[in-house]
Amino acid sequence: MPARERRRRRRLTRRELLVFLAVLGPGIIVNMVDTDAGGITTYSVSGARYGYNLLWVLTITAVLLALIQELVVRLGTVTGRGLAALIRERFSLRVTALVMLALVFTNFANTVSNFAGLAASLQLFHLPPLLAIPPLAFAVWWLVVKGTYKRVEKVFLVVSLVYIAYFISAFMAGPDWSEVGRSLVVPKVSMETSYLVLAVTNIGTTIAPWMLFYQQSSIVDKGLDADKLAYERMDTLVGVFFAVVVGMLIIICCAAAFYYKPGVGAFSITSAEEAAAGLAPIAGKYASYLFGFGLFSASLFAASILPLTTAYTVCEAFGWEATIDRPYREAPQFYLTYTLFIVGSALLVMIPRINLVFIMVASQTLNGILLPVIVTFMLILANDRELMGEYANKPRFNTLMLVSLAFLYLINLAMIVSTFLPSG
């Protein structure tokens, strides 16, 4: 190869690192953020109780996520607007606001849920909340309302490097990896009625109606179009890789250092700060901490996510200003919700001896139930081809979307009919 060939690809490639750089961010974030208290819990419920056998299942959602995360990407990049922006000028007022309404209040839920896991977390290093929070919220309220968008999306890339403390742990406790690579692709299935229940909330917890309108109105924000739709897909690729790597980390972790630790067995944990607790006197007092300190990071990370996905979402539903770019004068609706989210939340939390679980519960039936409408909603949107152009769904991607499709309202359904069901 002549050497002039060889420096012009040299600087292509290296062009295209450039570019991707650029682009890198919404997928990343809306993904490594998804890791939030609710999905730790999760996670660490299914390793302490089930070992690895329900690592096959995060094997089968990396592939809806990737599936549904394409689409959000090619919608976002196509039209240059946020997914309840299209919603709205697609369908009717009343659909859209339906919509926001339902996702309004599992987003709230969301966030206290948030708050309650960045409050234990905090007792595990034997912080009082009723101190720590207040500065914690104000801080996450300040970096968005008087930041801009890049600014913003450098510190979140930043943060969601804490989730390597969740690599470490799950090597700390000492799991039997030729047994985990099988339990990834061998599915070992269980009719046991909490093993069901378990399984649906790990495909539930991964891939969140949040997650669609958030990634879509980043993308929006951030300026890119469809010439950059190739990098942007990487990006989310990336995005979805890590994070359902962490959350096999997390089962793994858990699973090593209860299910699988001679007198243990199937232990019954109920929460991320119990497994983070119980870690210490099985696999050693740094992996409890490392386990804590994961739990702190991502529960503060997606405290100031999900108030952020609200009010990109209910200002694009009713045609206001819906930016971190501008200033409160001009989008006061957009940060006039994230600061009600904000403040309500971790107000809530504070409340002595206040019963959160009403509202988890409520929040994860809601979200099955939203999930796969939203999903259903995107399809049509990407197969409008006055709307995408060239870059309609194909057929052979439509088959994939409908089968994934179809599978969500049965595992959702499935989800909702074992909540009013006695676990086994």
The other form holds:
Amino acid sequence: MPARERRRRRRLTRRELLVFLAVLGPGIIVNMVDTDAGGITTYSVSGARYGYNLLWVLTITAVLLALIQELVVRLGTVTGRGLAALIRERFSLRVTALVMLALVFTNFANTVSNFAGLAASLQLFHLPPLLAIPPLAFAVWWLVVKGTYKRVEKVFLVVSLVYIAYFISAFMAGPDWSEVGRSLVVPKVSMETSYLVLAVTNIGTTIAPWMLFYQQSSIVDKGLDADKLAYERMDTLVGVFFAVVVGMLIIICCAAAFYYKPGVGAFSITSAEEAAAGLAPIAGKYASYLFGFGLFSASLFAASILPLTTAYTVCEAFGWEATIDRPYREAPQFYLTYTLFIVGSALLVMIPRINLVFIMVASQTLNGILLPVIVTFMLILANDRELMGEYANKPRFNTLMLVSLAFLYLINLAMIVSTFLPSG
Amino acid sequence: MEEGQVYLASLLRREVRDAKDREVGHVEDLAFDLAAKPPVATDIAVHLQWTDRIGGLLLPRPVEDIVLLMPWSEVEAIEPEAVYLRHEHPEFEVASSEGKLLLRRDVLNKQMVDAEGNRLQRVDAVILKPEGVLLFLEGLQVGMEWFPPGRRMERIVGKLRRRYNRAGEENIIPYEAILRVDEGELVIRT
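Let's compare: the form predicted on its own is above, so bring in the form predicted in complex with the partner chain.
Complete assembly follows, chain above in first position.
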């Protein structure tokens, strides 16, 4: 190859890299937020109770997540419309209203669970939640209400870096890496109810309906079109990779610290904050602090994204102004939804001795019903040649998606049933 | 909704019968001329169960599930149980859909914006008025009995109804307020 041609190709690669960096955001953010308080709890309990035996489940989850998010990326970049808008235009006001109602409820419950995670992590650092939650809630509210999308996205991308805490915690716990490697690809299936429930919950907490709406809306808000499809696919793959790796590291950390250490009551770990506190005598107080810091940041991150995605989705569905680049008077429904979610969740968590179990279980059940329904809608939309043109689904991708969808229906049915079973 | 008015949604999927009273398909969409005062239906899109000819041309083999646009002159009558066509299946006149405004595809559930591009709300229903065999566009409904429109939207609709001297239903934007239909959204004069 002549030197000039080589130089030209190098320039092209650099240009492509710059475009990729500009596009970077929606895919990474949505996948990192996915590792929220509920996710961290599930991964912690999985590692503490079953060691590395559930790692293979996350390998399958990564494939499912990548497939579903590819649909989101294609729908967003090709149509230039949010998922809620597309559902509304295709499936009528009544169907949209039902979907929105379910989504608002599940998102609110998830936001409450993240504020609860925030409160628990604050206690690890001996900070009283009653004093710390109001200013933190105000900070996330302020960031969106007073910010622009570019600024908010930059802050969120920087916050994503806190997940490095889990890399360090996992290494400090001293896992057997060769055993980890084997468990990633060789499934160790147990027929114990508790094991099966955790396997299903791992998939269910990693793929949530809200993330599909959020990612597509932020792709549209960022103005990414079909020309940027390849870059946004890359952004999503990077996000899926890191989200699954973080999930795996939490499992590895808790497995090494609790499951493989004789005398440590692995089954006594029932939450992320217990896992963080339990790490101190085993892996040192810094590993415990890092784990707790990860929980704090993830909860805070999710507590701001979930209200944002709800506001986006509801406004898109009903046609109200929905962008963080507009002032309050131009998008009142958007800011009201966002504010009510943050204030309501923060207040609910601050009520002493409140039992949030019912709202969490109900939200998990609704999530389980909603996800396959939304993916079915997406599949119908992605097959609409009038809407998607040359980017409509190809037969091979459809086969792959139909198999995944059948698996999702099965998994979510199992998850709904499991929420009513004692998990042991 | 006032007496004599119908929802577009109530016409969609209505059975379509040919001159021999055979069921041939269902209503898929309606094309309207927005420049007419009031806007009038110009074509009907019929989802045919099958056909072996298009515009008098014989196809190499019959095709199933095809949507054809037919000029309104093809419509014999609109009855509550079915829409009747003048010709026998498959001898229908066909029209090109190029440049046509289709109510289901381009209007129903679509985003409404003001002249500055600010989002208002979506079109929750399209109101039509049949007169004999003709069909006129009355306006665009915002909100339903179970889903009230926002206060801002109520104010805008009230203002528009006063401007165009409309009494009665408060949540219907008169057709005169539709400035144009751009790709994916309707521009409304506020």
